[in-house]
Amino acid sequence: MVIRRIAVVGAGIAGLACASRLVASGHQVSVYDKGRGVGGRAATRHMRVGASDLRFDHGAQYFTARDPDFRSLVGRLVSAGAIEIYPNTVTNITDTERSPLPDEPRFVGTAGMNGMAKALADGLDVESSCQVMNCIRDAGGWTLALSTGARTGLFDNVVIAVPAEQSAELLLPIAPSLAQEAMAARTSPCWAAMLVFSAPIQVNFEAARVRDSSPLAWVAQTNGNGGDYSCWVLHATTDWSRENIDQSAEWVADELGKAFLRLAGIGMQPLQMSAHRWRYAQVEVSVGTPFAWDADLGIGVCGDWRLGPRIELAWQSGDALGSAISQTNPL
């Protein structure tokens, strides 16, 4: 087998899955991501309150495992202590009723949702806080222009594993047909708020999908590793997030916090609040195929926007592309 040098742009679940498959096949892989850590929206935020370092899964809240190969991976990660069963019971809340969501195994990272991504990244060469601005091809292969002003060494292949809108920007100058696929997908934004109460609050739900007139789409209690504090994550609806996409984080936290107090029917005010804007959060329109691979150019594309808005589908997309590249004859 000819060992290839491959760059993966994006350290979300799809990019990490692709990189893991490629490394397992013997290739030399470097992963680049603009974030401070791995995982993309499978993220964990820390908030300092007093002497406590509180933890919030402010992106993806949990994930399911329905595909046999993904279930096998989940089983190994559970055994390794990287992930565990999601502890909350999930409720459906509408204007007229509250009922439990149909039960199925749900999983979360043991020390935060990014625990799964950290496990996938173990042993990989990942450079964080490093955005790829352009991919440049010449006779020797591919180089990447980085936000640091540096350029990488040569790669034989490049994998683009970032949201559809960002993929389109990178692909348009170098692979227009692949860029068109990315432009056909659509991803919606989501504002997330994180609330800290000084004591436990009395509500009749632990986590809930909200389908009423509230701007909230999801609320969930998190243990936060905060002792006596009560910590909650709130997600706004797609429409509300889109309408308020340019508002300040302080204003958003206040508005969503007030909506949560109304939903919960409580008068206790949060001790501390913050908000985070996910500009590319939920896949609304997917391409419908797991990946794209142009062997002539040596470019692959993967991500949840290929299949749908689930961590499992992001992993399937990246793993399938990694397998396809490994089985392709080298250029």
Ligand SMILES: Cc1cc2nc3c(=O)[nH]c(=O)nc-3n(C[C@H](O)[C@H](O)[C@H](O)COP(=O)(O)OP(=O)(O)OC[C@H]3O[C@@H](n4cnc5c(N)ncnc54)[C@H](O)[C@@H]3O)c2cc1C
Given for the second form:
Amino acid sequence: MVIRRIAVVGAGIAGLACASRLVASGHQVSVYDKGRGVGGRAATRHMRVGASDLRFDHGAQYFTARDPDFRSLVGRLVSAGAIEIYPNTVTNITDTERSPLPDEPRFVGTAGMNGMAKALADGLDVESSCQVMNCIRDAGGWTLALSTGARTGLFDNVVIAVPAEQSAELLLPIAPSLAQEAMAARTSPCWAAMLVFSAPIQVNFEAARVRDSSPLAWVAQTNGNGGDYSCWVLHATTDWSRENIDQSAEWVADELGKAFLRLAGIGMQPLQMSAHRWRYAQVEVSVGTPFAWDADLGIGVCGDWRLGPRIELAWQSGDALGSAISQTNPL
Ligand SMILES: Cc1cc2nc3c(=O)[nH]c(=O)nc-3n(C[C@H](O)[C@H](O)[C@H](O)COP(=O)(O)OP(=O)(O)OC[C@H]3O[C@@H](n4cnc5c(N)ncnc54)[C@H](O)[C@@H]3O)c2cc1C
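Write the structure block of the form predicted together with this ligand for the protein whose form predicted alone appears above.
Every component of the complex follows; first up is the chain already shown.
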């Protein structure tokens, strides 16, 4: 029986799914993430307004559970209180009509979108605020060079669970053929804006996919501790985000805020606005296989860019890689 020491780079849903599977198989796993917490693009941002701590899910908005294995995990997390049904009704808005989006169970984290990631990370060894700069191989195995200037201890295997473009950078010096695969995938950017109104606003939608001539692709009210405030998340279209990728967050918040007021047909100005640039937001071109595993090098690769732009697919990718690594060397 051989217990392996495995480093996972990235504590998004894919990295955490992989780490959970490996730990369940008995391996020793350390997860590293450059973010302040876990979840990656399944993200939650807090904003202080007066005495209120307002919460915004400014990345992924909700997730589906079509895969049976993922559905059973979702069932367990719902029972544990970590996730719940997405509360908003979703409307399709075009220039000419408004219609409801077909019904399908949609889920969110109970205390914010990163709730699912927190549940997956429970019991795992995760080091946050720590970017992996390089993976270095010598006769003893792998070590990671960290942004803190430190080097990790030795690992038998490394899992890269970050967006395609960032995977390619890490992989190029150590596994060129895996890097080539990552370079074939493509991720589009997305500007997100967060608006706070001092009182409820009168609109006839709770959340909407927008397919009209505005810069907006998605708008949704958020219910995170809002009290009397009305809080909204806006996502710009891919084209608009690409065109304006280097603009300041203040300018973007203002432009998207104005587009929202036009869409909603209201004159009330937001009390507070901010914006977040997702440089790598949604997978546009995926690889089509759930993971890659190079047994000679001992490197695995997973992430949403393997299968497509959804939390569920990121989880499937990470879980499948964790199973494959465990099966190549069962305990
Ligand atoms: C605006 C937006 C809207 C979306 N809407 C939806 C939706 O409604 N429904 C849905 O299902 N999906 C949605 N998605 C997609 C969904 O969020 C992703 O598919 C999923 O979260 C990807 O998970 P992942 O683990 O593959 O990658 P990520 O979540 O990106 O995780 C990668 C992690 O790696 C870390 N990292 C990167 N480089 C390094 C490094 N060198 N060292 C250490 N750590 C590193 C990052 O900090 C991050 O935490 C949306 C995404 C965005 C941005």
